[in-house]
Structures are given as C-alpha cells and as structure tokens.
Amino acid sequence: MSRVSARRSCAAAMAALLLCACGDDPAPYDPGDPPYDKLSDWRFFRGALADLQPSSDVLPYTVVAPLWADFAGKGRYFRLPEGGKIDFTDKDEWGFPEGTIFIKTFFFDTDRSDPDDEPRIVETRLLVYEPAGIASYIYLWNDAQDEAERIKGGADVHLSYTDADGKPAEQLYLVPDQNTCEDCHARDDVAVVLGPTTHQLNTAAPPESEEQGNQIDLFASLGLFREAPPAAASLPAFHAPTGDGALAERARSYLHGNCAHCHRPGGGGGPSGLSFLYWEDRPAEYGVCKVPAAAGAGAGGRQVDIWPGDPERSIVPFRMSTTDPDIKMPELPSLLADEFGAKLVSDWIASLTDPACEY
C-alpha cells in the first residue's frame, strides 16, 4: 500500500481501527525498555511505519483548531495502558492514566499544487505520562521514510518541494530539541498535553472514515472514559477557523489553539496578562486596549494589543505577521508567519466595536 497522505491517513487510520479491517497487529516483540531508539520498537503502527495505520491499540484522533507549524500536516494518535481509563473534564485537559502515550507525527506536502501528492514525514514527537510526569521524545525520519530514529538535540530539515505555482521551492524546518517541548507544554512548571480538551475534540470523526460520528461520543462508546460524559451535542465545541462560523467564534477558536497554550495563568505568558483562553469574556484580559507589559520591538510601535475596530494600530496581528524571530509570535520552533491565521485575527479585531481606546 502507498504511503497514507497527509489529509487522507487519521481519517483511514480511524475507519480501520473501528472496522478492524487493518490485518494482523504487530507479533509480540521485546526491545528492551523505553525510550527506544527507533520509533518502530514502540509497535504504534502496523504494516509499513509510513502508512501510519495504527494498532489496534492505538487511537488516531482530529482537533478543531490545530497549532500552526510551517505548513506541516500532523497525524494524531493516543495510547492508553491496558485497562486505563480517561478523567472527563468540560474545559481544559483531559486526565489520563500512567502508562498513556500521545502520537503526533508532522508531514509536508511535496507538491504543493496537487492535493494528492505523497507527503514526506519529518518527525514524530511522543509525550509520555511516566511516573515522574510526562516525559517528551522526539524522532527524526530518514530519507527512505521507513524508520525514525529517537534524537534529542533538534534538528534543521532542509525541504525541497513545488510550491502552489508549480514552482520549485524550499523551506527550513526546525525540529525542537527534547527539552524545548516543555516551553508549550508546561502550566505552573508542570507539564500537560494540550490538544485532548472537549473543546478540541468535541467535532466529527475525518469525513473520510466510514465510520462517522462525534469523536467524543465515539470514545465514550469504546468504555474509554472513567465515567460516560454527557452527549457531545451538549458539550462545548471550538468553531473550526476554516470554516464558515462566526467570524469572532473562529478567530477566538485560533487564538486558544494557537497562543492560549503560553498567553493563560499558569502558561510562560501568563506573566503578560494577557489570556487567550477560549472562554476568557473580559475583553481587557484578552486584550482589548491593553498595554502590553513589556514589547519593546515586539510593539512595533503600536500602543496596544488589540484596538477594536483597527487591527493597524494593534499589536497582535503585527506579531502574528512577521518573521522576525525576536519579535514574532508564536515563538520557535516555526519560522514563517501563518497568513490565514493573521488575517483572520485581523478581520476579527476590525469587527469589533468595543469603545476606541483612550491614548
């Protein structure tokens, strides 16, 4: 089978572990303890490692607003231990067990002008709950895409493509070094996970599966909570920023996806004040005519955040837009500026009708 690509393998990947119609699971193997060296000695997928069809004890899962990282596609995968059970919870993390494993595996399109083009894999990052906490493990594809092998100090990943023109093209990506992972992941110096919230999840199974369905309905039908959760219609939900939702609800989606990560209590922002949570309904607390702490450049001369009504004279979108590595936002490991990201935001701020900011 060819290699899975980068819009078609979680929502194959889904069908076929609902359907079990993927073969045989890996046979029992031993390679020693982990961290293994190879991704493949973890038995995450079966068959060929690039086509990325899970085991049967592996779960592929989507997410509403996904972070921004260069133009990388990501398949999404967790692995619960045996008998392991989630924590349910309304907004932020979900709990899970010791012995859980998160997935997430970055690809990017060789030929950018034809959408069903063969997709090389780059990296694939684990997070780990250990029993000191979680733990993160970064692994590095080769060149024959059949292997990943574990590093710890990053990477630079030169990438040959054709752009959207027909063009040739390249692009540097960086892959993080292991410890540069706690700079998203840690709240209050304590590490966590951030795309399993309801939130996040609370949205249809890939369009492609034949199984569809409300993946949180879908995981509650599998047992795999410790208590049912109420319907997923009932839940809250983000309103996807590609989608055709509210301009507001879709920007503020982005926002939490993207920036709530540091930009909340707890987060290596959180110093700022500034609070792109989702459900933060104080406009000064996300921004709204507030000072910024400490910009410095970062300002690029503007007063404020966010002036209602003039994303021009608004902070946000400046550093959303530029590529400045002392300046930019979201902060490295990306190195390019998410347009659509930056526009949205911007459509959004020249929406808003808050009363003009007195400086």
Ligand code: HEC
The other form holds:
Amino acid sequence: MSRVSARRSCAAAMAALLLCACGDDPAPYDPGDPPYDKLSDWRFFRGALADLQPSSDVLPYTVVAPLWADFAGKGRYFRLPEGGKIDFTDKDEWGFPEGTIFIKTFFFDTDRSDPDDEPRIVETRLLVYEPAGIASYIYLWNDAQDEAERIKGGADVHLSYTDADGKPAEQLYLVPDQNTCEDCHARDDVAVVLGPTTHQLNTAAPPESEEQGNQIDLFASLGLFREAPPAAASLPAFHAPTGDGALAERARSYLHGNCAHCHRPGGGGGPSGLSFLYWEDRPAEYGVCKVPAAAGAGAGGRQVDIWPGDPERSIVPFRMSTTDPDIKMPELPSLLADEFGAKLVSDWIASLTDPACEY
Ligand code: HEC
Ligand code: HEC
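Can I get the form predicted together with the ligand as well, since the one above is the form predicted alone?
The complete assembly is shown below, putting the previous chain first.
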C-alpha cells in the first residue's frame, strides 16, 4: 500500500469513528482481549464490585477442608463456557472444558472482634482453562475497593485491623508472584485445579449460592455434568476440620487440603516420599515412623515424621507450628502458622496407638 492510500484509508477510518461517536448508540465498551487489566472487565460480578454478587453464569462454591492462608477469608466461584460440561470422577480428576474459569477472592476482617465487620478485599486469583493449559492471573484490589488491577510480580500488603481483644494490630500478607502458583497448582509439571474434587465439594452450597443443597447434587440438577454422578450421599467426602466428625477423619482431611497438593506422587513435595492423600492408607506413606528424606534443622531434633502417640517426637506438627521460613510447612507464601491445624494434627498423632517406632 502506498503512503498516500494508507493516509486516505486512515482518514476514512477516522471519519467512520466520528460517525459512530455521533450515532445514537454509545460505542460498545471494549476491554480488549483477556486476560484483562481490570477485574471488572471479566464481568464475573454485578453491581458494586466489592459486593461480590456473582453474575448469572458464575456459581459460588465452597470446599470442606480449605487451605489456611494467614487468616484470610475466601470467596470461591467458577464459570463454565456456554454449553460446557464437567467430566466427573469420584476422586480428584474432574475434567473442565476450555474456557472454564475459577475465581478465588481473599479478604480480611478489619475488626476481628466483630463478626459483622466490613471485610477488606485484598486479591482475586484466577485459573483459566486456555488452549495451552491452565493459566494463572492475580488482581490486587485498590483501597477504595471498587477495582482490582492485574499484577504479575506479587505484592506485600500491610493490613491494619482490630484484633479479637479490640486492640489495634498489624499484619504483613504476601500476595504470591504469578510464577509461584504452580508450586502448589501442578502435578507432574502440568497445571491443575485443587479444590474442585469429589471429597472437597461433597457438602452444602455456601450461603451466597442462589440455590441451597449439596453442591454436587446441585451441579447435577443444573445439568453441569456430561454424565450425572450418583447421588452425593453415596459419594466420599472430607470431614470438616472444624466440625465434629471423628478426629482421624478431620486431621486427614486437613492434611489433604493443606499439604497433599505437594505431598503426593507428582507434587512438589513428592520426592520427600511423604504422601498426605486422604485415601493413602499405608501408614508409612503418610509419615508413621518415616525417617525424613533430608534431616537437618527441619527435623527439630526429631527422628520421624509421625511417632504414634507422641506429637512431641513427631516432625509433622513441629514443621506446622514454626514460622521459620526455612523450616515451616507449608512453604511460603503463608507466613503464619495455623495453630488450629497444628493442634488438630497433634491431637490425632497423640491418639494413634501403634506401631511403636524402632529407635
Ligand atoms: C501454598 C499452595 C498454593 C499456592 C502457592 C497457590 N494456591 Fe491456589 N489453591 C491452593 C489450594 C490447596 C486450593 C484449593 C483449596 C481452597 O480453595 O481453599 C487453591 C485454590 C485456588 C483456586 C480455586 C480453584 C482451585 O484450584 O481450587 C484458584 C483460582 C487459585 N487457587 C488460584 C491460585 C493462583 C492464581 C495462585 C498464584 C498466585 C495460587 N492459587 C497459588 C493452594 C495454593
Ligand atoms: C508448596 C509445596 C509444599 C506444601 C504445600 C507442603 N510441603 Fe512439606 N515439603 C515440601 C518439600 C519440597 C519438602 C522436602 C524438602 C524439605 O524437607 O524441606 C517437604 C518436606 C516435608 C516434611 C519432611 C518429610 C520427609 O519425610 O522428608 C514434612 C514432615 C512436611 N513436609 C510436612 C508438611 C505438612 C504437614 C504440610 C501441610 C501442613 C506440608 N508439608 C505442605 C513441600 C511442601
């Protein structure tokens, strides 16, 4: 194309643009191609963004054994592409079609002495089923709480809040780097989702769900599965760690939800040989009398991961209780120990009666 004709077609385009602008219809807003720079451009929520009111094609869900994240509260949602179906399995290999998006929002109570306080929303994470695999995106919320902007490099967020005793307090919270998501969200180096599994979802829908009832039954009634699974009551489920189920079931559910994304074959902690899969029923595999692969400071002078009947001699609760970044489990980005989880696991170890480890 000559320079002159290029200039002419440019002028024609300008005229067309002007004409559009003068017409009755406002030019449609075009945020460009995903991933958008702004969270609002995904149209996951309607009304004021901070109200987190899901759009009609976005479903809220919850998990039985959530990941501890330094006191953060979480909102979880997903959106299937139009007509997209879920392939069900009775464990953790649910299949989702390209175009599916998982959305997880992290917020903090500003007054931890008041259950009705206004939370501060900090970040929203997305896992998007793209043609090349699952991609990770992070959006950091502004102080006005009316928009979240996409970031790649993580962020240090300094939170001021009122503690449970009504006193002012501060907390440093780490928003992870986009490249570290796969420390947890990968199996054999392939990105995966972690929460949408039979054991995690086999529970009542969260209060923000328009329809109530068991989530798996609900998804089935909405026709979201390619083939409807059996009734949820006949499917396996985790036991809520904070619930009143049997101690062993609650502790094993907690360890799966918080540790098994790494501690399983194919996970980042797989080479240690320790597997916290809920359905792992060989005690030596989940740490009973197991000598750690790499000893040193991380063992805290203890010899085995789990010493039945003796949490003080067990490495597992020791690594869950420390905040030393070189030793703590799970590894970063969480900075604080989950005292509830560490106690639950200690109580379970104390309740185990055999075998006696030979040392
Ligand atoms: C320390 C491990 C860990 C890291 C690091 C991590 N996640 Fe997750 N994530 C989890 C676990 C475990 C779940 C499921 C349990 C839950 O929702 O509480 C989860 C759930 C999610 C979900 C909901 C869908 C799903 O897989 O269950 C999204 C979206 C998500 N994470 C995005 C991200 C993004 C983006 C990053 C990187 C910025 C990231 N996560 C980093 C452990 C992690
Ligand atoms: C982000 C991945 C990740 C998560 C999540 C994680 N771990 Fe680990 N863990 C590792 C890696 C890698 C090692 C091996 C290196 C080391 O010992 O530090 C390890 C080692 C261990 C060991 C020593 C095991 C052995 O026999 O060698 C224990 C005990 C342990 N982790 C407990 C836990 C517990 C309990 C949780 C959950 C509360 C957890 N880990 C969550 C990655 C993880």
